[in-house]
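In the block that follows, a single chain appears as structure tokens, in the form predicted alone.
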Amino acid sequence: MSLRTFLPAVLVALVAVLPMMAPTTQVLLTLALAKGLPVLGVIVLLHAGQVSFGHALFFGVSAYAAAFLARVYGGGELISMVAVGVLAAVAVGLVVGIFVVRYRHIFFGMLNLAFSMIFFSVLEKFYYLTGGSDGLPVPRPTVAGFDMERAGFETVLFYLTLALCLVAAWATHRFLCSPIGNMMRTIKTNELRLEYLGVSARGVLLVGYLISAVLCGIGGALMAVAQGVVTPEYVWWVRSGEFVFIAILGGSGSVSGAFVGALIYEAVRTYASAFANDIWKMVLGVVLLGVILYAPAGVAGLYAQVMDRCRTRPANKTVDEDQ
């Protein structure tokens, strides 16, 4: 195993065992990983050169779908809630995606934001159905038909979230390395050439859009279960901006950057708000400013640069010795 892959493997192992050594971090890690999934969806679209400022729409649709399922059946089952959330996110993603993939750049981003804010208004106004600004409670679901105490359930939820994140990261990496993933990058660099080859750029972007909706759906359902409540804040424009913020922080060109950025963001936000409640947003702003100035490729990009330098130095040293 090379050093480039060894350190990420160590990080995954550390995240897996950290709740055993520090139980208070378990919920924090669960929330961070759940946020990393929609961030990964944003990164998929960034490979096509498109920025979505409204991807919290699918995050919120999934969360509310899971909450409605639990409400209808007087509870819920964990896997079923995630599955229903994903299906709801994909259905809405297909409807919205058919429309927005016609546009590019700022128009693409703002149209996504517009759809997100429409859904936010619906959640606010239909109080008797959605709970309005108070939201809907999400009771603790069963796991494979078994009722669990809070501590045991949170442990199961954390490891399920971690497993889903690993599967999602692997599947997204495979997608981006596939022919259609390369076509998405062509949309960013030379969309006209893709059309000349007889490939529909809109069709390619729609596939990527639906995959990003799936990732948002998984994250939204997990977040709803972890927090035990869903509110219109799930689809508020600030949440969409948060996903873009984390993507830049972690590295917009990296699959692993979505989760690294989410872990850093959630840790900084949690501890900054605890110890500097009045200025925690300023702390986040300073962190992002530092990343943009000194690591424009994000934390994952900075790590890749360090690994490249470490690999280049021994090679240069060998050449000098031969001379």
Given for the second form:
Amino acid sequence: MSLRTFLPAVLVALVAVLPMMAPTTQVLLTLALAKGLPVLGVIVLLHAGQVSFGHALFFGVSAYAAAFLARVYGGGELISMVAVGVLAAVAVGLVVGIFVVRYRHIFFGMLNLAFSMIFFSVLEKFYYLTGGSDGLPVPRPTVAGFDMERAGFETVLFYLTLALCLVAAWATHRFLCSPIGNMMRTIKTNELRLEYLGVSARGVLLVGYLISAVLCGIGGALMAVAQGVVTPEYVWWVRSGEFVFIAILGGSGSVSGAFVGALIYEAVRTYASAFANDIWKMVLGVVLLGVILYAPAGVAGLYAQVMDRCRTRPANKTVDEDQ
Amino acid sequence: MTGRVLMEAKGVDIRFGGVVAAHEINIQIHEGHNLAIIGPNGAGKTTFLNICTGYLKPHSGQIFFDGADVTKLQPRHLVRKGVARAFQIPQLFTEHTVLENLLIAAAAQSRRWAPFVPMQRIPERDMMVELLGMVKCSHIADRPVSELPEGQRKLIDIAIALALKPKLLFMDEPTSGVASSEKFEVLDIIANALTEAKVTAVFVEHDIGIVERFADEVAVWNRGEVTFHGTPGDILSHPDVIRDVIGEEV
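Since we've got the form predicted alone here, give me the form predicted in complex with the partner chain too.
Zooming out: every chain and molecule, the one shown earlier first.
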């Protein structure tokens, strides 16, 4: 195993065992990882050069779909809640996607924002269905038919979230390396040429959009279950902005950036708000400024740069010695 | 002119405001006959390429390819039928390497949509490596295209079009931006690659030496009209062509 893959593997192992050593971190890590999934969705679109300021829409649709399912059946089943959440996110993603993939850049970003805010208003105003600003409670679901105690359930939920994040990261990485993933990147660099290869750029972007909706869907349903309540705040524009913020912080160049960013963000948010309640947003702002100015490829990009330097340095040395 | 008619323009007209960019264009492109389009700047040469590749729709007239009316098709639909295009300013995927540029084209041509199979492992990879050899670019396969000099960028742009296995290839000034000393060498490479791939080419060119050497037919454009069309020997020695086109160019 190379150093490049060794450290991420250590990080994953550390995240996996941390709740055993410090049980208070379990919920925090579950929430951070669940938030990392929609960030991954945002990163997929960033590969096509498009920034969505409304991806909380799919996060919220999935969360509410899971909550409705639990309400209809008087309590739900964890896997079916996640599955229904993802299906709902994909359905909405298809409808919204067909429309927004016709637009690029600021128009793409703002249209996504508009759709998410429409849904936010629906959630706020149809209070007899959605509970309005109070939202809906999400009772603790069963896991494969078993009714579990809170502590046991939280552990299962954490490891399920971790497993889903690993699968999602692997699948997204493979997608980005595939021909269609590479075609998505060409939307950023030369969409005209892509059309002259006989490919519909809108079709390619729609595929990426649906994948990002799936990722948001998984994250939304997990977040709903983890928090035990869904509120319109799930689709509030600040939430969408948070996903973009974390994507930039973690680094949009690789899938690991989503989760590294989400873990750092949640850690800073939790501990900074505990120790410096008045200024934690300022702390985050300064962190983001630092990242944009000194590490535009984000924390994951910085790591990749350091690894590149470590790899090229011995090679250069050999060349020097040969000379 | 002999040979099967591959593409035909019938009565094609297009205007941009008061500028007539194409007027009553009637021309046939024959399979296996490379056609050079010459004419002064603003004569409507690139407009004709844009119409033939589906980028612009004529206000009247029709374009036929392989006997079918393709006037209203989008560029991507025409590409699927076998019409490819190379650009005056190379249109490359600047965040990818040379080989990756070709792999994207090959994947598009072969409809490789499997979402979890790495692009580097598509079955067409060997063919693309071979194609890079044909355009003498094997040594730069792993270089990012953004780092390449113009001559090589031109070759890669044309190689991308060839990766689509077209029947007909439109090239807009394939040697513009290439140093004069390298022009013939670059076009030799292109011509050999076209012959090996059995592709008919239509190319806009200002260098008459190149036209003489590489074209089987020449069409002269002037103010949106085809004023002459014939063999290079006949057309390039015509007094009007020498006065209106070559005289200004040489």
